[in-house]
Each structure stands twice: as C-alpha cells, then as structure tokens.
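Next up: a single chain in structure tokens, the form predicted alone.
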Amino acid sequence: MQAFLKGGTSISTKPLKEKTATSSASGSDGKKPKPVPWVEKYRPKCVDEVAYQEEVVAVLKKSLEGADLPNLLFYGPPGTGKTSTILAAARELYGPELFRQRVLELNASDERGIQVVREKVKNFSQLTVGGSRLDGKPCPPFKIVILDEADSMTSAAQAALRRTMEKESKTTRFCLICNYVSRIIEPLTSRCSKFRFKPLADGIQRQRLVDICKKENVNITNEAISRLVEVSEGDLRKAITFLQSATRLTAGKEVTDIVVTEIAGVIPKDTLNSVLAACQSGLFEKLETVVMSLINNGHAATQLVNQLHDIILERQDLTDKQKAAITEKLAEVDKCLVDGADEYLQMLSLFAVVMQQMTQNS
C-alpha cells in the first residue's frame, strides 16, 4: 500500500511540475505592461520636470549640487506637485538602489499619532548612513522623513516631532506637506523653510495637457483642453483624471467640451440659466419643478452652490445690496451641506432668497 501511495506521488508531482515550468515560462515570455493611471505615469521624475514653481525648484537644485538641505514645509492647493517635488529631488539624491532605504514616506492614510512618531519616525531617525551611491556618486549623509497631509497631525504628535526634528538634524531632514499652514504649530513652522505652492497658471496646465495628449494619441479640441483648464482650477492631478476619463468614455473618438463637463459632473450653463429664470418669474411652483428637475438629474448641491456664487458676482442686473443678500445665503447653505442637510431643502431656500432679491425691483 505504502509502495503504490509512493509510486502515486512521483506520478502525480512529475506533470505538475512540468505544467508549472511551462506555464511560468509562457508567462513570462508575454507579459503586457501593467495599466497605470496617467497621474501617476506623468508625475515629474526629476526636479526639472516640476511646472511653475519656481522658487522651490531653485532651492532643490542647489541641495542637489551638494549644498545642505534644510526642514522643509510644503503648502498650497491639492494638485500643484508638492509630493511630486520631494519626491523627484530624493530620487536625484540617492538614486533608485538607495531611495526605499533611506526615504521615509508616511500619508494621511497610515496611522501618525505620537506613538508613530515617539517610535517609527525617532527609530528611522537615529539611524546614520553614508555619503555615496552604488553607481559610485555623492550622496548625501543624511535621510528624509516625507509627512504628508501634515495637518491632519494631531497637536501631540506635532509637539513630539519638534524635538526629534531638533535632535537627528545631522542624519535626518524632515519634509513636512500640507493643505493648510495655519493647522501646523508654531515651533514646527520656525524650524523649517516654507515654500508656498501656488495653483498652476493656465497656460502651464494647458501645455501639460497637450503634451500627455500627443503622447497618448487622444482626439481633443481646443474648447474641451480649455474647458479642462476651467473645472480643475489650477489642480493639474485632477485635470490630468478628467482627461484620462473622457478618453476611456469617447473610446478613441474626439473628446469635446461636453463630454468634459459631463465627466466633471459641472452643471451646464443653459441648466442654471432656467433656473434663475424662474427665480426672475416670481412663481415658486415653476421654481419647486425646476429644482426637482436638477435633483433628480443627479447635480451636486455642493456644485451648485460654486457656480452659483460666480454667477450672482458677475450679474449686472442686481445691486451690491442684492448680490450681498445672495451670497450670504450661500454660505449658509453651504454650510449646511456640509452638516448633512436635506440637498432638495438647501435648493429651495437658496433659490428663495434668489428669487426675491431678484423680484424687488420689479
């Protein structure tokens, strides 16, 4: 018995292995390049490749000539390239073999109370490493702590990092990345150089456009590239989002304005024109039909509210009084929204007010 469950097995692990030799062999003979989000496939590989910011980018240069490298504090709107520019001047500094030892990138996402940093950053910290590459360049002494979405810190683990920041500057320089400033305590501010990341120009965003577009052979008019420009406000991440998605909608076919604004979820002007026609009207059952209308087409409030306020500013038919009015409501609209209020509700005594504002002089 135990002779034929031998005999068995070196029957049965003889094909097998010879399927798995096979099969791994095909494999890897046809292997297809992974898909990768153009965000990602277009972020700046080196400092250079960094569109707009100029100060920063000079900063950078002179680091990676050989001159030292300071605490450094990146602020600005979501999409200008801050990740990207830490992240391109390290790959500079210590190369591809050396980058994962000697970076340390935590994110909003990864758990950053004081336990993290008294632990995980103090530990990485404390280690000293040397002064040159594998590929036989200099490199510099020290390592670099990415925190990203540093604001999202608490307080304590603010306060916890001021002193190792303080106590590991001959090994260790920290990159702290932000939304907004005024959420980072003032002890870690004074220790670092603080670069503002301003949103980008549009010509720059239009040009980075057109280049991925001649790269990727994508069919785009001049009006949906400007339109791309218009709803991602200066958020290139986005815009660069937007333009993949409509690609992959139209399917090789010519990408237009429409299709942007669709795929952008941005409520078509001649929408919000009917809208305040009917607040003009002065009838709230025809205002109730055309606020149902937008809710049940599926448009976000929130946007509603965003281009809502463009337009009452730009209206020449209202007072400063009137506009005032308006805006005022908006806020307090907003507001709700963000609490959780009942969207069909917020609409409704927006568009309230709009309609008397806008019917007192007749």
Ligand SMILES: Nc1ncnc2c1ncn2[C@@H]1O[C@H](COP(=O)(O)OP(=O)(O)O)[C@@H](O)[C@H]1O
The other form holds:
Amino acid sequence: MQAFLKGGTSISTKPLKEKTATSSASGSDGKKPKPVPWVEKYRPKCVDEVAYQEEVVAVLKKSLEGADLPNLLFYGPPGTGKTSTILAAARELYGPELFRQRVLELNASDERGIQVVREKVKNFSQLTVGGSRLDGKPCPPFKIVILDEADSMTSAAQAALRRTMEKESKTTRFCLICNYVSRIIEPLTSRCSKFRFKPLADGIQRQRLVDICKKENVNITNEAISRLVEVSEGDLRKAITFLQSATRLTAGKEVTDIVVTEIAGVIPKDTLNSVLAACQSGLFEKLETVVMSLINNGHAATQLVNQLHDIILERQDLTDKQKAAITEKLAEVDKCLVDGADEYLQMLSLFAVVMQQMTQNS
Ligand SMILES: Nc1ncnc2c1ncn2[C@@H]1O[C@H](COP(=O)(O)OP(=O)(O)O)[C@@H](O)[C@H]1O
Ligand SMILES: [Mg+2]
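Right, the form predicted alone is done, so what does the form predicted together with this ligand look like?
Entire complex below, previous chain first.
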C-alpha cells in the first residue's frame, strides 16, 4: 500500500504540467502550433464537457455522486466520444493521482488474447482497494477495467472474461467499448448496461469546431465549417483532424470549403458529373478514359462508392428498379474493395452496370 501511495504522488505533477502546456499553446496566437493533435488537446476533460450523449452522461454523473456503477458497454460509430467519456469519468472518480492505479486501460494495440485476460485482467481485478482518495475525498471502492475496441477481441478472450466479470464484481467494474455491439458475445452484453453513442448532430459539431477555431485563431469561412461537418458524417474526431490539416495547409490564410474538400479526399461534384455523363453516353471507351483519369487523380474507389451511392439515390431520372440494380452492384464492389480487389477493374465494372441501367432508360 505504501509503494502504491508513493507511486501516486510522484505522478501527480504530470496532469498539472499538461494543463499549463495546453493553455499556453492556445494563447500563443496559433503562430507556432504545438505538436499536439487537436483531438487530444480538445478531448473532454470532464463528463460535463461530453456533448450530445445525454443518457450516458446522466448515468455516469449519478455514479460520480456516489451511486454504484454498473458494468458498462459503450457502442456506436467512431469519434462520438466513447473513449473520452469513460476516461473523463474515471478521472473525475479517482482524481489524477489514483487514476493510474485504479484504471486498467487496454485497447486494440495491446495484447488481449485469452492469456492476457486470464492473467493481467484477472490479477488486476482481484486486488481490493480502499474507498478514499489521497486527498481524503471519498472515491468508489472499486477499480475500472476499460477494454477499448473490444470488438477486436477474440470470442475466446471474451468468454474468458465473463467469469472474471462476475466473480470480481465486488472490486472491479468493466467498461467495454466497441463499434459493433453484435461482435460482443451475448453473455457479456447481458452483464452490462448498454449505451449507444449517437453520431453527433451537425449543430453540436459546428459548435465544437467553431470553439476550436476561436481558441486556435483559425481564420475559417462558414462554408468550410459546414463542409467539415458534412464530410465527417457525425465523426467529430475526423472533423477535428481535417480542420487541423486544413489549417496547416493554408498556413494562416483563410480556410475555405475548397481546401476542406481537398483535404478530405472528397471527389469534386464536377468530376462525378463527368463520370455520370460518360455513363449516359453509352460509349465504353469514354468510360474507360474517365475511370483512368479518376485513378490518375488519386481518387479512392471506396470514396467514390460512398459518394455515388448518395447521388444515385437522389437522381430523378432513374426508376426504383434501376436504382436497386445499381446499389446492389455498389454493395458488391464495396465488398470486393474491402477484400483488396483492383480499384481500376472494380470501378470499370461498377460503371458498366451504371451505364447499362442508364442507357436502358432512354
Ligand atoms: N460527444 C463528444 N463531446 C465532445 N467531444 C467529442 C465528442 N465525441 C468526440 N469528441 C471529440 O472527438 C475526439 C475523439 O473522441 P473519442 O472519445 O476518442 O471517440 P470514440 O467514440 O471513437 O472513442 C475527442 O478527442 C473529442 O475531441
Ligand atoms: Mg475510441
């Protein structure tokens, strides 16, 4: 216990340092950007700062006030605050000193096979802990094991976890985080309170981005912010990362929606229109040159599949049947691309179907 306390005090200066670093960075006119990714710099520090996920925040706040914490399962799309929320909650529960002793965080980059679950996680969860912090404030008498990206754990490792989870419920709470709840085995999901993290609403994302721009003195147009929100599809991490890249690229000049489009790798509307025009022409040679130029311009086929999907759905000149045929092909191409198929051939085959459907119409 003594060593445990000493360890705590020696680390305790660290969070303070971090704080001064960030505040001085934001005050430095954004001239010499500190090498901190903005996603980390603007990660919510406490549960209240987590935007939009009201249910989770409400439950966590209750347990921060002293109620017991259930085992948790957070799921939802990337960049919606899952990791940030539990880290912030743990930090509030234990304070910076105890945090390292009380919280075991394992994510996909750590070894989490069945062996680790049997040894590391089990040993950690078996330790009992007291109910007060170094500064005398009460804190819950349990530890937290965070298993981030739990959907990448093998089902054997997940199975090994269930007994530990039950047996050590006196001393440990688990927080599983994943994108796809269906990849977590049923016995585990039924032991946890499930919380779905929603993709962030556009307004909330805007607000966050505007705040960051203000703090970093970024000169940005309104359209650029809208574009950021649009391309990131509810993933705030993506939006913030794009914003930082765009700011680097323009180096002090105004960030416009054109820059954002370029950074995000979105295929410009004109390019897509010319591709569809080629499809409509019914000439295969034309199609071939268009696809070649897509490849030469470095556009990614997966991006094309995503954008084409939206466009096809909105087109008035296609019947439902034609749309169905095209979207089925889109799905097939998407799967092939995931499996590592050749981009050129896949695009050609996709557009061949589009062409077939479009020319049938006339
Ligand atoms: N609900 C949210 N409230 C505030 N910031 C958020 C929220 N969701 C995501 N972010 C921002 O996105 C970044 C990544 O969030 P993170 O919690 O790692 O997402 P994930 O759900 O993928 O674990 C954070 O650093 C934070 O800046
Ligand atoms: Mg995460």
